[in-house]
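First, one chain by itself in structure tokens, the form predicted alone.
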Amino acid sequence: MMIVARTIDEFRKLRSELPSPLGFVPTMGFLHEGHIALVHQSVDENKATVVSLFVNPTQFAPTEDLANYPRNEESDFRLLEAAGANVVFAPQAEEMYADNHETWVVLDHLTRRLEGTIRPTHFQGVATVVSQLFHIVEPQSAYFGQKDAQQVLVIDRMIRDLHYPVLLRVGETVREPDGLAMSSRNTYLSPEERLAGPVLRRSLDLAEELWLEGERDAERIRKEMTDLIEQEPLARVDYVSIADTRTLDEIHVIDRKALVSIAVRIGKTRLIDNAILPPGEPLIARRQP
């Protein structure tokens, strides 16, 4: 039976019952087919799995959608005890954060690239509420979805920088049949907007079909793109990247392992996508802690 709890307290009388190797899951809720994929891994390769259900408030800026963004608890509750989780940490805001909270996890690099630009304190809250929650729930792995994969790159350098002893597993992105990957933000999207969101991963199959037709030139790759995602016509591009995976800096020629990253406005809502060029490459190489 599946376990809920509230509290660093009551998570921690439970966290010494566990057995290892424990897997963790951490989300915001309002679960969908690639949160679950990540826990099913999970319990494939541990013997227990606790999943995380948080809505960060220090990753949202005062212009964003904290106040708005999409919950729905009881259907979260249902769909993880499906899929086999044995405890759910599901802390109010007050449990993480004292109100003078004055402690953050800043990294100087990779976090001013890409999504750090637009959302400059973004990484700031991730970063220091995965430490926490690493800290809470002592996991041996630690799941995390491909679909973020600057938040994957940020957790992976704290993890190496700070010395977690936790394994980073990266699970592919889960997509709708029709290409789009899935987000809690899709249920945002009028009908209209939604079926105008497929043009990201046309966008991407469009780089990767020129990088295997032996295309190098990334600003030509970059431009083919961001041309494709115009013919859209509710479509806005805030940033098509084609960059190294170690640093996000932007290249010119495509000689390395390359992140090619998408951040796409649909109307209101902003979505973003990535591929790995050459395609089939993972995004970060597995390693033990």
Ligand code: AMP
Contents of the next structure:
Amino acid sequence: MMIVARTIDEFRKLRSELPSPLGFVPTMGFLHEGHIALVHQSVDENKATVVSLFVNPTQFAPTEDLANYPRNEESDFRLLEAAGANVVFAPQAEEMYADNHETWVVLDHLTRRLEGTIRPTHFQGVATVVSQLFHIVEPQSAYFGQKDAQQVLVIDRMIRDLHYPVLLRVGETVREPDGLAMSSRNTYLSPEERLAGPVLRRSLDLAEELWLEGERDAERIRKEMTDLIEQEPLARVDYVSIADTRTLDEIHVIDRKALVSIAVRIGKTRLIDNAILPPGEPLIARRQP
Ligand code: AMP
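Show the form predicted in complex with this ligand, please, because up to now only the form predicted alone has appeared in this conversation.
What follows is the whole complex; the chain from before opens it.
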């Protein structure tokens, strides 16, 4: 039977009874098949699985969608129970961030690239809450989706820099049948906007095709991708990036593993997606903690 803990104290009491190894899947709820695939992976690889449901306020800028972020706890609990999660940790923001909270986890370089150019405080919020959650949950492995590739790289760096004894596992991006990456934010799309969604995946497919044909000039691929996205009247490009997977610095010649990532606005909704070159390469090397 799945148990829900709403306070850190409640969780810690349960934690001491859980068998090792423990897998952990952090989420902001409103769960879809992408989240559930991570839970299945954790259930397969561990003796117990903890899932957190927490809409982390510090990763939203004041102009972003914190107040409107979609929630559906009942459906989340049902899906998690069916997937085999043992404990759900669903804390209150007031407990995670006391009034006088002043400790932050800040990364120097990786967080200033890509999403960081548009959302400058986002990853400070992400790294801080994941750090808090690692201390509370004490997992042996943590599961993150490649959909948020920069987040994976930030957490991987944090685990190594702060010596967390946590193995980072990355789940591949789960997509709708037409190629749109699943996201809680897809629910914001109007029916007409939803039809424009697959343009992100099509532009990534184009990058892969060009690379497979032998194109190594990153700027040419960025340009072709941008042209393709701009043919969709409802889509506005935030960025099209081809970057080194270790530093996230933009590259000129694709002579090493690269992260192709895009952020596109469709109406008021901002969507992100990515692919790796060479196709099929893992985003990060698998390593032991
Ligand atoms: P979120 O609830 O958006 O914070 O996402 C929680 C976790 O689920 C993160 O590690 C995401 O990268 C992952 N995730 C979100 N969407 C997908 C997807 N379509 N496929 C795989 N993982 C995903």
